[in-house]
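Given next, in structure tokens, is a single chain: the form predicted alone.
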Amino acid sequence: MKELVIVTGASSGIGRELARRFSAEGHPVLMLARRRELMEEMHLPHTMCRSVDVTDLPAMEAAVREAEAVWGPAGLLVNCAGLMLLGHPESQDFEEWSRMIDVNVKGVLAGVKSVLAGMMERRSGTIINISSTAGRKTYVNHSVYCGTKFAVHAMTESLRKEAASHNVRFITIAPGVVETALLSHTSDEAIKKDYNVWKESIHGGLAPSQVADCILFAYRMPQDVCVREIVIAKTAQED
């Protein structure tokens, strides 16, 4: 059997598509998300579905150790879990800022912490962090979201340098707008409406499968080749 793949945010969007694709290729997959029923309804072979808050390091580590006990060491972690709460900075609830920082930054770090030491010891492994074009440039109403994604870019690149001598790869995938439920978490209805109007003007966002294609391409490269970053967006998306 192929090496164990761990996917956070596996109940929807890019994470769900990745779980499906890796399972179809014969990988055992540890699927992690809050909504276990959405993962289980996929009925994928050789998968383990666990309801885990990615900011809960002990729970993350317990799920990883459970899967590794069945299928062997993790060969790939894809940190897909994320939260996008757009808002006006002068009026947005501070709790929304705090939640984004917890999920988008601390959640990524919890995933990394759960697998990195073992990968470095084995001198093999890949960690892919899903960032955004919002981790490379700023957008109106995205201030704290952009901050969390800039952090993902910086952490991934720094971690890549530190793990490189141990033959462990760190990869950043930075999509533009994608057709997922991410926007639905935003509480400001006017901002959501404007965002959707803009998205229609570029003929919709990327399909999760298109982002998954990029992830699979980077992962399939030989272990001694690291595709450090892929930025992908609809051609009509100017920013």
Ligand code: NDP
Given for the second form:
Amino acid sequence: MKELVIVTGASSGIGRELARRFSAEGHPVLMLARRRELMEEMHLPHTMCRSVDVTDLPAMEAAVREAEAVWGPAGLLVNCAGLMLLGHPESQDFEEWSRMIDVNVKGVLAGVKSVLAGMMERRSGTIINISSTAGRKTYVNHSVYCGTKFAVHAMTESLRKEAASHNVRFITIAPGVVETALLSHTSDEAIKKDYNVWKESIHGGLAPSQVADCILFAYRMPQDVCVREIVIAKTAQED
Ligand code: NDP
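Please move on to the form predicted together with the ligand, as the form predicted alone is already shown.
In what comes next, the whole complex appears, and the chain from above leads the way.
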């Protein structure tokens, strides 16, 4: 059996596609998200599906320990769970800002916390954090989302340095728009409509499988080679 892969946000979009691909390649996969039924209905072989909120560190650690007891230590963690709630700063609920920071920043840290010490001790392992082009540049209506993704970029690069001498890799994947459910959670209908008009003008976003291709490429490089960052977007996406 290959090494254990942990995917957060495995119930939808990029994470769902990643779980499918890693399972097909023979990896045992711990699939984490809140909606367990969406993960279980995929009926993927050698997977464990657990309903975990990524902001709940003890729940995350318990699920990771449970999977490691079955399949051995985690070789790869992909922090994919995320939330994009676009809004106008003068009217958006503070709760939406707070939730994005909790999931996109603290959720990534909970993932890191649950595997990093073991990886450093074993001197092997890879952590891939899904950021965004919104982690490199700012966009209108994206202030807090951009803030969370800039944080993911900064933390991943800093953690990479701190883990490098322990032979542990940190990798940032920064996609432009991808065809997933991400936008659907934005509550401002006018912003959603404008976003969709823009997306149609570039003939739609990337397929989740194209982002998964990049992640698999980076992961498959030898452990002593670290693809530090991949930025991928539709050719027609200017920003
Ligand atoms: P989806 O909305 O399709 O998937 C988001 C996933 O995150 C779901 O599986 C959801 O599961 C999970 N999630 C959300 N909140 C929590 C939580 N509190 N605890 C556990 N899991 C949670 O979006 P994508 O696949 O597009 O998003 C994946 C990542 O890619 C995100 O980090 C996003 O920011 C990033 N990204 C996406 C882009 C895009 O255009 N789609 C572009 C650039 C980056 P559940 O609700 O079941 O808990």
